[in-house]
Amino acid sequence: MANASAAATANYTKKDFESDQEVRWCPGCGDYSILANVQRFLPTLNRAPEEFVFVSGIGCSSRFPYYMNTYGFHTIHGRAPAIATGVALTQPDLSTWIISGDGDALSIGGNHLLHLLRRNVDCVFLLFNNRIYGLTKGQYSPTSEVGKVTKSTPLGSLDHPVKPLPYALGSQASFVARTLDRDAKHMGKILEAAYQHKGCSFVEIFQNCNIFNDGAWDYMAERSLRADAQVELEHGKLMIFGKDRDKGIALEGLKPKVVNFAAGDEQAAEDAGVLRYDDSSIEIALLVSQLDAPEFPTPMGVLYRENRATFDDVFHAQLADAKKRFPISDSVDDSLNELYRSGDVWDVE
């Protein structure tokens, strides 16, 4: 770890978090934007680069640790959550970040991600979602839409896609958010919220693969379309959207619907039943996480956050209790003999 007093007075810059490795993604890939935004954000925390660790699995996004001047692991397909759990438990002074793609996280890694979320390991999980397998040259992924024509689905995909946000909420994640690769200001805000959360912060990032799935998110990502195609979620604020701020999301029973009202009139919006967003409500988060185009705008921002014990805290508390209840002998040989003869043992005649 860096010297605490030195770190307290240091003024870190983006350059301090850039490694000496050549960044080798396809020109125009959305990964460049995410990398730059993370490298711009971390210096604002006034922590030394060696106080961070980035863990990745397999995929285009998983080259991320090479480009960070921090500790890092480029691990195996789908298993980044398992490696990161070990890192978080054994090195609690490090800030643990996991980088994964929609294929790595939600196909072979789906089971590992589920347990990371429900355990609430203290880390930040960034899911790069481009709806395609980019590293292996353009096969459909778990998030690809029905009918998607790819090299592995030449007649169109038959699979119903995984929706990352409902998946995370159903896995009992304590923090769930979404942002966009080309919206630097919004991503910075979400990275800050994710970092400040104590527990596992799951962030889906809509990311463009300009080679194998170009324009997958253009319907809501283009700057000229965002006002009408996105609804930003902010705790305590009305779910209003549209260029003229004249549309909102209301509930009809348990079903969301779009309502219209006088432009810019918040009282009219409330009278029309527009929801005032509450990011502590799992019920509202589950409803909103299902909103999708073309019927609804795409929800962006923090969907849900909950304060609950982290796996790290309960693990270390249990470990400390076990050490008190079962003291270890000074001699290694004696300790092993005590361990071998403890618990349920029997003699074989």
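Take the two forms, superpose them, and find the largest set of C-alpha atoms that agree within 1.5 Å; that set is the rigid core. Numbering follows the first chain given and starts at 1. Treat the numbers as computed from the prediction; the structure is a model and nothing was measured. What changes on going to the form predicted together with the partner chain:
- Once the cores line up, the CA of Lys323 ends up 2 angstroms or more apart between these two forms.
- Relative to the superposed rigid core, the position of the CA of Asp16 differs between these two forms by less than 2 Å.
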Given for the second form:
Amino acid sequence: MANASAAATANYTKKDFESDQEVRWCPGCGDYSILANVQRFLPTLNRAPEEFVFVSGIGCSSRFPYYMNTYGFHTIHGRAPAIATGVALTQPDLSTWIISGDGDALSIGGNHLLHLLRRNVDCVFLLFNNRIYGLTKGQYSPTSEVGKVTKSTPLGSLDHPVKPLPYALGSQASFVARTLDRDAKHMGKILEAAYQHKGCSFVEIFQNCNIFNDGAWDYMAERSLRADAQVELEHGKLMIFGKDRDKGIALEGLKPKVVNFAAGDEQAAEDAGVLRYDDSSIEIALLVSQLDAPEFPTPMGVLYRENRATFDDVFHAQLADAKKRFPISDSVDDSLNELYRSGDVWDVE
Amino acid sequence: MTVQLQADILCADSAFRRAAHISFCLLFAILILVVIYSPGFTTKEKMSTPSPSAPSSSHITQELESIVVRFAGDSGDGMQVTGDRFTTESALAGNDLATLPDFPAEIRAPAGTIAGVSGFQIHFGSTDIHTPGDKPDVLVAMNPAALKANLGDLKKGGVVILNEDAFTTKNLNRVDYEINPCEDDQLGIDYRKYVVPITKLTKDALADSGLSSREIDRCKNFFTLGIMLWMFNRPSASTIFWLEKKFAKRPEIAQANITVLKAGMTYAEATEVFSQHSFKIKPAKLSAGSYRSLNGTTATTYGLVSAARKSQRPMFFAAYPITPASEILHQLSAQKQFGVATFQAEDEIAAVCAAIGAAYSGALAVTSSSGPGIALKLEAMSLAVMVELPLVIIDVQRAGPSTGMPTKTEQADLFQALYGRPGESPLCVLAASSPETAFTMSYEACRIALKYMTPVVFLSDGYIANCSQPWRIPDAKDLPAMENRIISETNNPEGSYLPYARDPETLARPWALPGTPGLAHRVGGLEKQVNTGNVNYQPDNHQEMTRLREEKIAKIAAEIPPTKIHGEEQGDLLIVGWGGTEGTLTKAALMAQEEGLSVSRVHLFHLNPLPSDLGEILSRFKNVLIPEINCGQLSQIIRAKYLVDAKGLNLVRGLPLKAEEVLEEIRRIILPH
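Moving from the form predicted alone, what structure would you give for the form predicted together with the partner chain?
Following is the full complex, with the preceding chain placed first.
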């Protein structure tokens, strides 16, 4: 979602983006860190707070707009993408952000997310994925693992989880990335990339719910495990990971596999067939989006970006074109009177 | 033959003049004349050889006040086009009129079946026309199924025109006709039956056209139109012009249809039966001005476009296709030059939500649907109530519940519009009664939404949407002025902007558009604190906000003009109506008044709030009758709110009410038993 303001003179600080409302998430919630990261990132853009609109659905994450000193709309469950579409189409010059969770975006709102992505509405979509329903006090979500024991599934959940990244790619998203709540530096970088992308930028954020699903991402988020459990995707760079940078992702036929090579030796990695990441390739993105623990490290970073016309642009271009092709009178009344008289008209004396 | 058909009859032959008022005499006289004067004619009135030598002394032109014609055929027979063209020619001839298309829900049901029958009814005349007519005087049946489905409605002694070529054994068997109606003598006795080989004559007329037989077959409805135009002394120039325009890229098709149209007219003129008898309907006495034909859908879109232009707000219209509301989406999508942005959303919920997002961002936002789609929008509508944004929700009602009868009309969404939301969720509800009021009330819906910062439901129905009437074209400068609540500076000198501070007169909150410096604020579905709009769960605050939301809607009553009483100011019975039944109720009240009954009528365009003078008006009548195409929804409201013993007339058949039925109910209530 790129839209640099020309008047980049004012210097904004994090404080300019903080509302006067008390933040009410459970102490220790991953949402705090995401909020802080967004509030730290926005001032770097030199755009006034009123140029941002935050739209959310329902769920813990969706309280987010109340804490931002921007325009904000806390809407109804699952419908934030639809409401944000109306915002973005009406005010294309503003920066529209959607805040959603795994239940809001992928369960009740799955349909709207699909259409937001395929239309490429110019906005940033942040999906806070904690694999649980928090606000309703701990039922399993569409990203929960099979067998999840929760209040609504005391004998374990039965349904197979959805993976947000393949879902987004399959929905024709033009930008897909993943980051982690407790990795501030990484998140800042991803937020920047998402904002700069023109079109709908889909970002999955692994977020910890320390009350109902504590430690859901620890297998890859714990500092000591990160190097071996994550693979950072960088355009043009080899998919190398591991504390000693001695492992990589290679292809055997169409199947990905982990290969080992001499620590830190890029040539050896290349010889071992390690993939050089290309974030403009939908084929590679689709393949990498499926990689999952424990067999594979978790891919992090920008999976895919594609320059494609935004819905806002084509929408307004068509309006402008219609005005050119079918000119109407500048006078409001004359233009309407002409409209009323289109078709067969007869006079009665 | 009927009340209307017995009107002044002018005929060249004085023998006819004497028999003029007795319909069956007329029928038999024609029959006799036919037999005498047309050598190629059988008693079955079968005609295939035009006889140009018809004695002029036998020509009858029957002058009528009004007449009802129904075109019926297979859904592929082009009956809607035929009806539309006949309507335009009648309008151009200066008649007042009302039309009602009646088409199957299936796009192409199996050919020749009852399910596939498509109809179009027009009622036109020299007097005020209020309805498309209860029963047709003339029926055109293009195949056996069309005859079977419609003959029961035809007035006894009415005219029936059959396309002989479609009455094949196969088609007859399909709808269980044992005797071919073309050859059924009884049908010729009960009705004035004309059997015309329309398909064959169309083929003959286009023998040298070079068109394929399929293309030729598709022209046959214009042969029918030609007969009907001649029969009713209608011009054909506008239809010829229309064909040339419509088929500009395929002039050979335009020419073929014109040839067939003219062949139909020539045939009707030249053949005995038609030359014996044509109808003349004088122009109606409409008040001076320019007129055009308008249906409820187009009227609604004109109201919306006018509101967008007059309010100087960009219009954002979002919808999901649904019968019978889709046509609004289609028509508005062709009006983008007026600054109307249209969005076909992924579903009904997305449509209303996108509209709400647009409303938050400063657009005049509108969504439209029909009953099942409105049901999906209700939660979002309650969000619009909570965040107090201007939004117009159009409900083109159809017969329910569930998928119901998509192409049939009903008025059963009143409760859904008024109450179908979580919590105490009041909003303004308006209703149209005709194409003309669909224009004024859709405009009014936008005006109230902007002025009061509220969602407004605009109720139309399948009948209003599709029926056409002559429309006296207004001047846009006479439309009511628009105002809005857009704010660009803070309304709170002591601190931050107060998104829920209210205008004292209307209780409307201000509209701070995203992007406005200094007014950044948050709204949402959680309960608001008075003034600040911050999330608040305090008991007294919720009580106060609930009251404010209710009172704001109640204040809209100030916008409602005094209720017009049609008839005496007091009396034995008051008919209270709303929505698309107005034409029927007008006619029923007039018929009752002609019988000397003390009957008056009011029609409601504002369902929430109701007009403030209504209670007092109701108290002046001994009886209150509320006819509705539902099970008594307005009746319940009137009974509850005004404690009057209102009686309902409730018929849910997917059809408009009939004036006769209402009249009967009036008699039943006020005449001594």
